[in-house]
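The form predicted on its own is given below as one chain in structure tokens.
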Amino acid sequence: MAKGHKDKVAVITGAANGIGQAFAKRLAEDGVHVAIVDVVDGKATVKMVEAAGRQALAVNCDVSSEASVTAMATEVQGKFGHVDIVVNCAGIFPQKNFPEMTFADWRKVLSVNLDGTFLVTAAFVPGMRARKWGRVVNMASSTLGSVVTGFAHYVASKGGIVGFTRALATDLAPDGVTVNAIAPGLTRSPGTLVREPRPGFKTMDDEFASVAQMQAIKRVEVPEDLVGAVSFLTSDDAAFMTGQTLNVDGGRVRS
């Protein structure tokens, strides 16, 4: 088990299911109390966290709205008093080819994926700086290092997250706060299972299988494949690691 997790408090966005839920479960098992932030009901994740013996709070929040994030932060701090860890996992990934993409399509993805990462981080960083300890983990994507059509807005948002991670790491290092990112590959989760497959694939299972064959480890990625990375990056063991993007994609991106 990584060091320094006991009785820390984490805010995890997009934690009602999928990757965010897997993160919440693992950090709770590591000894972390968890605020589950999502636009849908987070009760199932609350039960997982409490089953691990940790305190949990589910808060409904639209991370693209400054007012909603401010209200969420007030509720979380009212429950726990402070926050040590922020994991920005909320994100959307609609598919649309660029010739058909509207500015509204573009702004919706950027507002959730990139603006949401900024707003949630900004809400809790002042407290981390004051206590001289904090961990921020953002979700990037292996699509930055591979060719994917129909996701220009999504890939742009994830590129912004990588840049934000690097820049913020520089700004916060003097105050004992590290900022890193995890870049997963195509992960089998509730969010990806309901997505329409890309052109050339009949089903999402076909697309999962195709991507797995591009990886060094030739099986479909699942949320549990990512939990070790978030456990490490939020621990004392990662105190000398900041500004980095960790590819956890089965070796699809190898350079």
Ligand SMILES: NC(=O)c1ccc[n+]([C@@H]2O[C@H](COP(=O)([O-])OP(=O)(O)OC[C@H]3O[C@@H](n4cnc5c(N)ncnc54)[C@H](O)[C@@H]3O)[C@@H](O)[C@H]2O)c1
The other form holds:
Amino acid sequence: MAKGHKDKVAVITGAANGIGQAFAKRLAEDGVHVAIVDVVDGKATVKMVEAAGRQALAVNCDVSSEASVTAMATEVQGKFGHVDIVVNCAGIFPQKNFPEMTFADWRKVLSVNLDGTFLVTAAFVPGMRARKWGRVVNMASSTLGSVVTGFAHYVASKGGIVGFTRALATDLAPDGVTVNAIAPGLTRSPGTLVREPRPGFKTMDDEFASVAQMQAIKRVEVPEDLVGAVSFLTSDDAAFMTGQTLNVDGGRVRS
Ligand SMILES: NC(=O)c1ccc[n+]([C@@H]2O[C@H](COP(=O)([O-])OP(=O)(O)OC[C@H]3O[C@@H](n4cnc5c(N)ncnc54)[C@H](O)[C@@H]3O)[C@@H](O)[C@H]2O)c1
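Structure of the form predicted in complex with this ligand, given the form predicted on its own:
To see the whole picture, the full complex is given below, headed by that same chain.
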């Protein structure tokens, strides 16, 4: 169990699947109660959290909608009373090359990935400040430091998240609230398994294998590779670390 986790309450967005689900399972094993926030059914994750002996609540919420986030926050506060940890993991990554990318495509990605991170953080930070303890973890991406095609909107959203993480860390530090980000490499998740492979690759398995060869650790990344980082960043042990982006990508990006 990570230091300081017992009976803390976390809100994890995008926790019905993939990386967010792995985060929920790990934080529950660490002793944290978890609100699973997603646009799709979160029952499977509820079962994982309860199997770890922690309380769980699944809330249907579109993080890009202020009204939906406000309603979610009311429901979560009603169940748990307060929230100590926010992990902003909900994200979308539709591929579109730049000349074909419309303003609607751009706005959609920015609204889920970047506006959603702002809205959910803003909903819970006041309570954290009042209690003088809080942890915010945002999701960046190794694509910010790599050569990728068809993801200008996505990479822009992740650049925004890194900037938000750095700047917000300064504002919240006086009240014991840290803000950090995790930058995964290409990770085998339900979201990446169903997306179109990038040009030059026939299948996603080809793309996974090719990216693995660019890493120092030459195997395909899976959500479980990321859970140690979220456990640490939300613990008492990370109290003196804020505004940082941790690359967890098998050693592909060095920054
Ligand atoms: N998988 C990767 O290769 C990879 C790499 C770098 C960063 N990331 C980031 O990690 C995060 C999780 O990715 P993943 O691979 O687990 O994706 P995923 O598609 O497997 O899961 C994402 C979850 O977010 C939910 N979601 C989507 N839009 C939402 C919305 N508007 N409101 C609430 N929930 C919403 C989905 O329903 C889904 O359950 C994302 O922020 C992604 O950008 C992933």
